[in-house]
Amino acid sequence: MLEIRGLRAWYGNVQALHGIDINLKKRELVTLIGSNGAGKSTTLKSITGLLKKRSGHILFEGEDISFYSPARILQAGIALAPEGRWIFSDLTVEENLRMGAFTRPRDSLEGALEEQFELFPILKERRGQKGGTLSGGEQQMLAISRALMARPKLLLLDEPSLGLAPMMVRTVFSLIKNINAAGTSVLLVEQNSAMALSIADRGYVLSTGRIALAETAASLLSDTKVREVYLGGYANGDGI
């Protein structure tokens, strides 16, 4: 579905990513993990066409994207959930998923609405309520539920679990195994990397901007190397 080919990045003079080769399958759930710095968001920055200055070829479902426009992006299905939610805080919830869904007919978003909140009853029961009056793992709900809304085929996800309490991390990655197992490929980004390999078919280890190790999620999460730098010394933990 995905295929990223001797991918280079630079912000400014500064290159963040060495060429990097990046592969995901329909229906894969594959995890990008690695210190601060590695080029993990930068590598979604990049698919998103977010991230112009930049080299190679991004290549979904055979089409190489790598000079659309972001907007032509998400028509095309990919659709992201940026690091830090970067909710519309004076909106509702409602009005906020709504514009997710701007390249969508008009026709179809009580139909979208309705699917989001069957998978997040919250939002339902908050869909009158300003984003910016949610709890933290509310509006981590809602950036998700709003990347959703344009009924994507691959959901990039950025540190989705950053600044939420632990009970809250488990939910949102519950729900984001749940998705992946409707049929939605998913690319994720995440500084824990225990629980991030915990529900990932595979997985890249980025460092420095380059692919150190590429494997399954259970040969990563039992590399003694990986669980020392990455894991914290994480070794079967509970998962979800």
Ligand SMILES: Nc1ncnc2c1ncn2[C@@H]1O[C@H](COP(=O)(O)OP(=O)(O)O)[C@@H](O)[C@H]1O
Given for the second form:
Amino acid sequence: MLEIRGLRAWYGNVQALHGIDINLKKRELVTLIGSNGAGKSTTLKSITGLLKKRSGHILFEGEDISFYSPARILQAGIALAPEGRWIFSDLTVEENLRMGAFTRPRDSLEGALEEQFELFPILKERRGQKGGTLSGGEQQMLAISRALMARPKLLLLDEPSLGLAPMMVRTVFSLIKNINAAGTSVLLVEQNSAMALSIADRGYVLSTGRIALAETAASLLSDTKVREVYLGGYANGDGI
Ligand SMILES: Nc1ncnc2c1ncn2[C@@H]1O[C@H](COP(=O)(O)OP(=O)(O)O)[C@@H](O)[C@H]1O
Ligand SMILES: [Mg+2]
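For comparison with the form predicted alone, please write out the form predicted together with the ligand.
Entire complex below, previous chain first.
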């Protein structure tokens, strides 16, 4: 479904990605893990067309989307819940959700909203509340839900566990697992590698802009070398 070949990316003259290859099959939940500054967000910004200075190829369902605009990539079926969530704090929960569907035909919007309220009952309860007044966990759910409003085939998640209490992390990760089980493919970027690997099918370990390892989630999870060399231990999570 998604095929990234030889992706290189730059910020000015500084190269952040040095030729990475990633594949994701339809319905898979793939995680991209690695420490801070490894290039995880840069990879997602490249897929969604937000970062222009790059080379290599990004194919989605056989189509080369490498040079599509962000809006066209969203229309093609790829939506991102960005790092730091980027909730509109002065807009209500419902208004935030409606923003996620801006590429959709108007008549499908109410249906998409109802779907989201079914998946996230807490957001229905808080639909009239300003985004900025939600708890961290609720804001993360809103960011994911807003991305789903576009009814993507592939959902990209950038560090959904960031800044959340352990119990909320578990809640958010089971939601991600459910979203994937319901048919949406997921590329999950995380520093919390133990949690990410516990719900993923496969994982890629990114280290200073290069793919260091690509394995099934189970084998990465049991590999002590991975733990010590690339991930600095699993102290930040204990899995579901
Ligand atoms: N806006 C930016 N300008 C310059 N350098 C950046 C910018 N964003 C990220 N970088 C650099 O690119 C590298 C990869 O960053 P990033 O993809 O954000 O890492 P990660 O998401 O894995 O923590 C880092 O060295 C980082 O400092
Ligand atoms: Mg990042």
